[in-house]
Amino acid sequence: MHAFLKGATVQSTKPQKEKATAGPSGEKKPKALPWVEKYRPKCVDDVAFQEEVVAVLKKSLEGADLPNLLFYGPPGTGKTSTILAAARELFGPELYRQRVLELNASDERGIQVVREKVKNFAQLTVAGSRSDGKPCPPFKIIILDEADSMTAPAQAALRRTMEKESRTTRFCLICNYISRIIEPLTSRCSKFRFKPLANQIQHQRLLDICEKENLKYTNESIEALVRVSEGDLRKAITYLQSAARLNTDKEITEKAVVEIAGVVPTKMIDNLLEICFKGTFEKLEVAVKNIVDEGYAATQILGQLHEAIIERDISDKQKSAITEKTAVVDKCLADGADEYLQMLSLCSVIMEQAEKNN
């Protein structure tokens, strides 16, 4: 009875599945993917702006052995994309799933997982060749993404496995902050720093995507994307897709990009600073309340205020007092303090420093 039911469910779901993927003419529709995944580099050569890493990996792909790797640098610079592209080229599409274990920060990666899951995968020996006849390396790859969020005991448990299983397994640790990786692990890996992407490189990638997706855009909108993403290509591509969905038929404008990114309009920041330097405390209270009530993130306001203060024509002593307060407010906001009170606290320090100028 159970077997019959099991078979029946398989039969009933199959036509539905085909119906979902088949178009009106019977052809299968391409899967809808986020553009970040759709335009992720498929091979090492496609990785932008990270020449040293690409050079080392290309040598490994030519037959030289691969060391344990440690990739670190800001988000959205291609760390995960690079190792995934290299693994696909090394093992081919068929063996890729068997030979690569990828664990992210969202997975459980405490000491127990390192001792069991990682250790068991590392101990497996690999055999078999690629169907296309290309040579296949005799090792597996374990990718530990966001490795800086692993606990110190879990990292310590990893170092012995790294050494013991070096014949059959290579590790690739990926993190934003190398200082959070324990010294014994960093000394066992070849370290590569991923630089924030140059504006020109980002500009080119975004233009390529616009061309492939047949988007209408202005040069100002592409420049705005590069500016608000601050070297993070993933963020820039996500904003571009959001802007394209928002203006389906119309041109993507700079205004749309700025709104999607949640950037506070320069006019608002200038107005707030003007009140700090020349207004009264009552006016300041109202201005801060308005800007917070508009729904802008306090951290975003903080960043833009900081930039504006650095460019302002005041003494270095005043700038240092304001930036010190900015750091304190940033920490308080990270700890969950009230946004309005923190912004008011910072603006009152700016006002206090401005009075010394008069």
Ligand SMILES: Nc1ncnc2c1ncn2[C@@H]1O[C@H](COP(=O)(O)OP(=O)(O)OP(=O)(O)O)[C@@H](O)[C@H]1O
The other form holds:
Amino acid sequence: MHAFLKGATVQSTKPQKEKATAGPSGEKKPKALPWVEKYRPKCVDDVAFQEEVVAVLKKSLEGADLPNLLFYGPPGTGKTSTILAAARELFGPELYRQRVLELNASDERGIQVVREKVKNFAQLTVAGSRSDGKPCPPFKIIILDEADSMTAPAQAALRRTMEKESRTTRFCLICNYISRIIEPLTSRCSKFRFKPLANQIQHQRLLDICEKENLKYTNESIEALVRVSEGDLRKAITYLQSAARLNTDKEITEKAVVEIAGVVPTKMIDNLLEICFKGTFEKLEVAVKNIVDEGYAATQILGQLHEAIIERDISDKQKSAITEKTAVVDKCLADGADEYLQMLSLCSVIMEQAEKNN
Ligand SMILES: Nc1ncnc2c1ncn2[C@@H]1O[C@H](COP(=O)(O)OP(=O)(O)OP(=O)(O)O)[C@@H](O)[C@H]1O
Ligand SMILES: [Mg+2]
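Right, and the form predicted in complex with this ligand of this protein, after the form predicted on its own?
Once more the chain from above appears, this time first in line as the rest of the complex follows.
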């Protein structure tokens, strides 16, 4: 029963071995690997914070009875990592290539590909043991990453394939928005929701990386990383790496993190709001122009303004009027409207509402 898991623990030592040999062989030159890849969980147990998913998945791996899977949740929460780790544990490095077909949004995944590539791969039959004698499940896994970007006809073409090939193939669909997957597909899969990572967990992961990379940092900088990444560990790790590159021998500071993340300084937002509440329209025009000219993304300013407004001591009616306008501006920005004009129009509404306070 535990054969697969045992196999897993044996394998999980392998990558470490590789690292160990990589160290002494050359002079200490770090491999040019983005840290998100370097610190991608190697086995299912490494996946942080998704306890329910990991527990259920491990039970399925033990029984060698994997259902079709559907992983969904926000970016950078471990979906791709989890299935890659699970596949590696099931098949080992040798069989991995034969048994796992990975297709993501960058591959052509129209109906033609589903008909041909997926079907051909699914139809190959496979044995139930590995060359090293260890048992392995007698099926293959097809991973369709970013499945929400597949067209509806392509998704529909999967339905029959999924059922027909169920003897030899398991599918794992991964997406951010489950509502974009057609109903007949979701009903054929066990669904797993991936939660945004808790601050505490992100904090710990970042500290681990800092330690392994020998980084100097301030506590505030790690807190800032957690704050700006909003549960997306990939984003946090990427920012950390950029910050580390930025000042190679000095310590990483909160200021550097905020700068890299493109967060508008609180002072600027406060200043803008003060003008909305107390200033004149001329001043507002100048302030908005300044902030847009600084190169901050309008959607970022919008988000921060929104947060500040929610916190502010004004009536619910005023808040709702401003929030409604925020939503409209957000849509316009997504459609490609002029950033300066949109920000000005939002600030004008804030100003209009602020009048009612006096
Ligand atoms: N739960 C987690 N445990 C450990 N590391 C994680 C976790 N979630 C994300 N990471 C880190 O973030 C990186 C990206 O994770 P992954 O590719 O699995 O995200 P994803 O959920 O597939 O995101 P997307 O929806 O954008 O494809 C990983 O390489 C890993 O370093
Ligand atoms: Mg992914």
